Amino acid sequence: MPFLNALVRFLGAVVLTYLGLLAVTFFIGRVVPIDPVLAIVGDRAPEHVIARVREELGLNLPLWKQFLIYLGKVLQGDFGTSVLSSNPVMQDIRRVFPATLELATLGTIIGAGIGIPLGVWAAVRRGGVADQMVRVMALIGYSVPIFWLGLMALVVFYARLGWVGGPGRIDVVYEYTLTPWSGIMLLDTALAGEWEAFGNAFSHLILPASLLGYFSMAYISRMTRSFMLNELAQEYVVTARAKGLSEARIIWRHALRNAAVPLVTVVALSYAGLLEGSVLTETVFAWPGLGLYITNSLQNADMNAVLGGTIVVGSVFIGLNLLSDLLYRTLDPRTRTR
């Protein structure tokens, strides 16, 4: 029974959270000063055409009826049709989301792979030169605008040195020779055995992924340092040192293991933040991902696409929060009895 009650509460929280997301997204979309009818027919259309299209879209109905209709369609995976592409919004999102997934995943791997060891190092060397260096690196990552870093990186590493590929996901010479399977360029080129195209795609990916990784590393290293300082001040660390355990074993085997419990949530939220579509990075590097898709849709008053993309972003946050909660319970047995 305790397990069943916990499962019911868990599912209830998921349903309420998702309903809240849909409600907030829908009503914000209705109060913004953008008329979706005018975006379809143009502002010079006759009044009778505007009225007919408004009626066909159901925009003449009360808001609560519009929300119920919208809710029913969303639950069926129908976000409407994009004004810009004339395709179903879900079809467009399936096309652009793999690009964001690829970029965010590599950025998170870089951020966590470098940020966690740096945070541990800074905590162990608290107050020393290493600690100050890590804190300065994190501060720069928080303070410097990422679009400026992106532009400077393109000027130096692409335009001047030629070490990496430029904007876009892959050179045009390879773009139309590949048959996309997953939409993830590195995976598709590897499965096709096109290693030259794989190297070209990687050269385009490494620079924006490194910038996002640096931004993620700044957050993860700071939080890792904070968690480790808290763990290193605990009594079990003093006891372990009194028993003669090596410092490396105390740090990596015991302190970091306990710090990993809250650190899971930090990494998951960082990953979700990158998956929502790093708009500035995707704009600077002409990366055809979800963030750039939502931005272009908003600029062109394509509200179906904006709302659909926003719901996908919210769903990503909800899903990763739930995943981090499950991992939290797995890593910390104490939470299973709550």
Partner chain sequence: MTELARNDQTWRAWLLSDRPQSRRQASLGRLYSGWRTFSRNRLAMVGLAIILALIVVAVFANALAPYSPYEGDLARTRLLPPSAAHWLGTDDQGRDILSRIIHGSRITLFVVVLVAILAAPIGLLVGTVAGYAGGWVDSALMRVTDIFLAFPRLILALAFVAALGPGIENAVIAIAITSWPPYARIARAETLTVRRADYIAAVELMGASSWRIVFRHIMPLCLASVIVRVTLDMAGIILTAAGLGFLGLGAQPPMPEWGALISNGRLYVLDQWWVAAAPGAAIFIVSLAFNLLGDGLRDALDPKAGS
The other form holds:
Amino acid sequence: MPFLNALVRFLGAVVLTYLGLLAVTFFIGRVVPIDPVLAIVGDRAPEHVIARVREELGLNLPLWKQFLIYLGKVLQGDFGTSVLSSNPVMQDIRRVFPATLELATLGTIIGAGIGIPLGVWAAVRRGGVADQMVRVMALIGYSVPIFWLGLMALVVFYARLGWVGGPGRIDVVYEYTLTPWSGIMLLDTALAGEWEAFGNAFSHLILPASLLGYFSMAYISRMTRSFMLNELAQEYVVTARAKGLSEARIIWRHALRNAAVPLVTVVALSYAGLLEGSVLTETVFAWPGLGLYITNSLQNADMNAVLGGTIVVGSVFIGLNLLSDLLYRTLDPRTRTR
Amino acid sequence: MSALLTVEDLRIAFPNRDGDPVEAVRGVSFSLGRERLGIVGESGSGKSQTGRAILGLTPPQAIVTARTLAFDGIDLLKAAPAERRALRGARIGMVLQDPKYSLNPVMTVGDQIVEALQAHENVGDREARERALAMLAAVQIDRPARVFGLYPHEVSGGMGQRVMIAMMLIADPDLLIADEPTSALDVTVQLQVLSILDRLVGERGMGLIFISHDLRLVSSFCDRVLVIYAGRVVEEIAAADLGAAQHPYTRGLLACLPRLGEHRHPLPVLSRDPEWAR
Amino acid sequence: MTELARNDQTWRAWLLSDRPQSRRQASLGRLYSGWRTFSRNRLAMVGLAIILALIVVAVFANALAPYSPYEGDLARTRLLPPSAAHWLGTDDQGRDILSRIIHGSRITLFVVVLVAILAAPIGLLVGTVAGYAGGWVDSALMRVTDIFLAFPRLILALAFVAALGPGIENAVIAIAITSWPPYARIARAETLTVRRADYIAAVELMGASSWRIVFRHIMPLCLASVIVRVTLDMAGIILTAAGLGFLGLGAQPPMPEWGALISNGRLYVLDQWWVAAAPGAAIFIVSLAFNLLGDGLRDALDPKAGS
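Given the form predicted alone above, produce the structure of the same protein in the form predicted in complex with the partner chain.
In what comes next, the whole complex appears, and the chain from above leads the way.
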């Protein structure tokens, strides 16, 4: 069973990567210059109080034991308590994560929805208008600071033109009439039948989502183009032409279906990239998601919250890697064995 | 007899790095009825490009010119792209060299055959499937229903090439161009595939252009042989008269064929005269 | 005049000779033909010109900046729009934005150079050692590399800076720590292609130590592809550093780091947009230049990899 073998090896690598991630966050937690004991008791506490708290926190144990305890806690979703909100970090993250998910998902839908057809077009008409467009878009996408573009977009589309809602997810007027159910604003407003609020939420979402969509599109269209150029040069395309198939069928059914196999990984990577980029975008748009949560915690030296957020983003990264690998296997019949 | 295919002074040029055209095929002429024509030449001689030019499948940067390039009275060079596409698969088919690359890896064998049929005939899915199964049976595949659902990587090279033949013959073309159809296969499988090709072409009364570098194979399989060297026809001869070939290049090719009981030392080497290419 | 022209001719012939007489002639010749390919790429030349200009600006910042980057006139020159006196306007402290950007180029250059100096050798060492040693050393090193590759780089850099404390040096260290893995991958791939070569076997037979082989014979061969990759990564490094600055984790005030300038301008962006606009444009232009240069270098050194 080569398929099963490969899967086991792959899952092993995933577990190892995850352990690596936790080792790094553990390490970062340990080298923080702030002594966690002093953070709790204050620097005027008597010697025996410090010693007692040190013991309670397990800081007198050998490092590997501390790591095991840390591992056990993290795997149960216990990231400690946030100094800033005095809630468990996991609870905070659960509250803010849907906002990030909503933003990154819409961004990826925009990026893939426009980027893939554009990339195909660029490959088919090589050197043509679409090809130049993809080239320029990618160059700009790789060179422009996302937070700056976001600010400039706010100035133009919100302050000057008034086409979109400003920072935040929804106007304050609607904020308290809404019962958060999924935390996905568009879903919650639509389910409640609050179409006015839905429209308002959409006007807030569309600018940051388009911005993320642009970066995703720049990357996806460039990769689609190069995969399609590769596929269109294959012999099976000559066969398809020799059969007298239409160009449209050759491009979309034959070549793109083959290019889709590596594209899955690209889309997953770009999705992960948007989740990560949320740290900067959410700050610009005052979007109350995980990114803003991490930045706020950073500025207040709330290490539990920072590391909890890092672990969550890292876990999503690893999860997306796993998902794209599984999708790859289902899309490519050559990796399946009967 | 009016010819099925007439080729007169066919030239195919490719721009080189500086953009100047370099001719790969330089004035090839022949005509073909419902017979088997072999085109023999070494790699780069232009034999494959000749075959692709007939179908209109030369790369986009290639410049194809000819005094005549006509198929069944249709001027191919003047035909609209849609018209040429309608010919491809329906009236002219092509079998490529290696089924490992020439079949789409992410589509089942059956879907690829059905697609070839449905591109040209208005056939329902059920009937298309039945005709595809019948075609698979015609290329001597034992369990067509099983093979129908397989992906290309799950069939052997010989079976893949039979699938390819089935796919190209399902719309019942008048002319089949086979570009090195057996050179990627094992020797034992080669004969099997050739005999299937031989029988189907005979039964359907089709024209066949058999492109190969293997003179012996071509001479045993075809009625007539065209020997190409450096983009030019150096000899056109009936397969039966091959022993009386005039051109030194053809004679050289023949001399390379080993015969039983013959003492060969040193091994003959193919000599090339730059004069022939002029 | 004619003498000079003929000299020029012979030099070119010497450089492009099919039969170089010495190792130096061969490598100079290769460099020259690489330069010929590269210099034909107009966009890459634009990129190179911008980067050279950046270096000049950074070196002569004191002479070029019309005002002090640190002191402004709070009473008279606060938040002025672009004008003849202040080409790019002034910020909330009354400081000339152009002068701050000019001085900020030093920080950008400092970050780029330092990250390259830190990350490239780590990646090169890990990759060549893994590739040459093979076996469990290879597996272990590549495992670690893969783990780092699977991480979210920006967030990890954030966490590192949070731990080390904000500041430009710590930002550089954090970026370097998260950016070496791709170089290790490339160096390993290159090493694998040469390690079975006869000349490596010849050096082995002459009794050279493994370290000597890695350092003297394998690393130089991997250098070109790593340099190309580093150049292509420069834009990403600049953007990450600016992002850290924007979040207040990079250079600390009053340093005129470009990302921090945008962060400062953010407060007034709806009315005084120029405060944030100009430093962002500077980041964009320099990143673009590195991308153009990197593309050009890649095409010149490896024609196959070009699109």
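Remember, predicted model here, so these are calculated numbers, not experimental data. Take the two forms, find the largest set of C-alpha atoms that superpose within 1.5 Å, and that set is the rigid core. Numbering follows the first chain given and starts at 1.
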property	result
Rigid core superposed: Val53 CA moves 2 Å or more between the two forms	yes
Threshold 2 Å Cα movement between the two forms at Leu63, rigid core reference	yes
